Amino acid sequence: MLKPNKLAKNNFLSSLDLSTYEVLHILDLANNFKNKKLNIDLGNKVLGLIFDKSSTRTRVSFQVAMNRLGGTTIDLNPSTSQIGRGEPIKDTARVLSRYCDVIAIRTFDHLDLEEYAKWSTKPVINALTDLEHPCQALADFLTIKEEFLDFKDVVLTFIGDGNNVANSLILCGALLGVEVRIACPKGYEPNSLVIDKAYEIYKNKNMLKITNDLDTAVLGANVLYTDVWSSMGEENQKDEKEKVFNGFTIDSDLVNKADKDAIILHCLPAYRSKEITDEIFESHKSRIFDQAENRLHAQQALLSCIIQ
């Protein structure tokens, strides 16, 4: 498969900055990084990780992926260095951009992350935003093609609020052609600007269905996804979405409308007894610690593709 020039010194903020082409050349990429049919050296390249949000495993397969691609990293906590205490987003995006290759940015508002592309001179990759996470998604359908080789006719089913990450599975959804369907409680849908783009991109509005009826959502579905109900910086609704989201939970009941070869995915950390049960999480279904392997693999891909 040819490398697609594009990508190239290309900012990497949201799912939809990729065509279905490259999704699929990434993962392609990825697979090959996994099976080790594939090997990269940038050579001494150096990416910087801005995290204002903390971080287990987009930090650390980020590091590792660029270590095995002969580059090293940077770790810029912002309790330790000038962007704690204030300094301009403008000024220190000019600056690392004298320093660093790439620059990848886990903060809560992505209008921040889009000042850093606006003013660094190197590509900025979306770690995580309050409205996306694009790499995620990219290890999420990793997972999934594994599992089922290609995407063809395969439902995923989202349960849980329409956050982040539910963002970033419909819009690389409708890249590919999965049908994605989003079951949440009322008033917590995904983002409708990212719906409307979706509904865009598909060839077919009806591979979109975003609904409060768990049922409707779950039957027949190739996968079944959830996440925390309270993400970072929403500690203090914990104790109400649990009272709204009460029902919302991955059980036996919920997996047993679903395909029976259906598998689970959680992009961690889990909560069980929340959003999933321990009795599923640890189930023969389960892919999680596939999926979360698959951070590494494809973030490798994603680096390898940008970084020129």
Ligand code: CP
The other form holds:
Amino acid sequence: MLKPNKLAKNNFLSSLDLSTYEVLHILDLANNFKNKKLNIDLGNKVLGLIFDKSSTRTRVSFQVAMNRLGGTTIDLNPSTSQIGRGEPIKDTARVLSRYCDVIAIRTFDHLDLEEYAKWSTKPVINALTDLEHPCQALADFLTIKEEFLDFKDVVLTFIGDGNNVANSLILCGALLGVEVRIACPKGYEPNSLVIDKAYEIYKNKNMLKITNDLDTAVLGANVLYTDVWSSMGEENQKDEKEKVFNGFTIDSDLVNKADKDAIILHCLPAYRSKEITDEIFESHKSRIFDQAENRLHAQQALLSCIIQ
Ligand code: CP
Ligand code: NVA
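Rather than the form predicted alone that you just supplied, could I have the structure of the form predicted together with the named molecule?
Following is the full complex, with the preceding chain placed first.
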């Protein structure tokens, strides 16, 4: 029977904290958890959740995943804990390390996440920062693997803002050798350090394309993926971005330019008629709710490797 292996790194702050082998192992475990072929009781471990931003999927999937592993979660709302009053991260991290076995953090600045990890004596998981959303990428590639069985010859085209979700797709895609194309308006490209790191990993440099030309990016793609144009924390840019991103909506015309068997993904929450039309969101090509479900299985697998 497949057993969770301990990961080489203690923390999961970035997609690059995992090796290719470890990503594939987590996806295998996730598949086994999903198909009820694997049942692991970690025995009363505690996951602390610190969410400086809103969340439905990440919060609930972590809670259910811990529950299924025989553990519990403590949900720390910054506004009702001392975190919101400005207690230094280094103090909060050392205190929580005495109570919790693992901590998942959703915050704005990636440096704050790294500060938690520096002071915590327990593993820290990135539950989304402005830079990355690596847990999301695990569920996304699990969904892609379910559809195409392996990653060979899969072309993943992300359409929209070069944001945290795009950054993690690029990095995890590079580890898995998936061809990733990002189509975004000029000035909204993904983080340049992320792009550089991905090119270092890819053996073939043509496997990652960042372009402002939507049609080229979509041609023959097997997966069309989008996310909101304005992420949490960018509410003041909403009006401007809606103008700049005009034309970057996944609609039926765009889907028709992709491979005929292409699937549609969205990390959610979605703004219909902005980044995706309601018709495409609800279409048979959409795997969006499988993808959301897979957050649970992927994180259960991740936790089973991290808590050892
Ligand atoms: N996709 C995702 O992270 O959703 P939540 O913001 O609801 O957690
Ligand atoms: N890019 C989005 C993802 C939400 C899950 C955000 O950061 O708000």
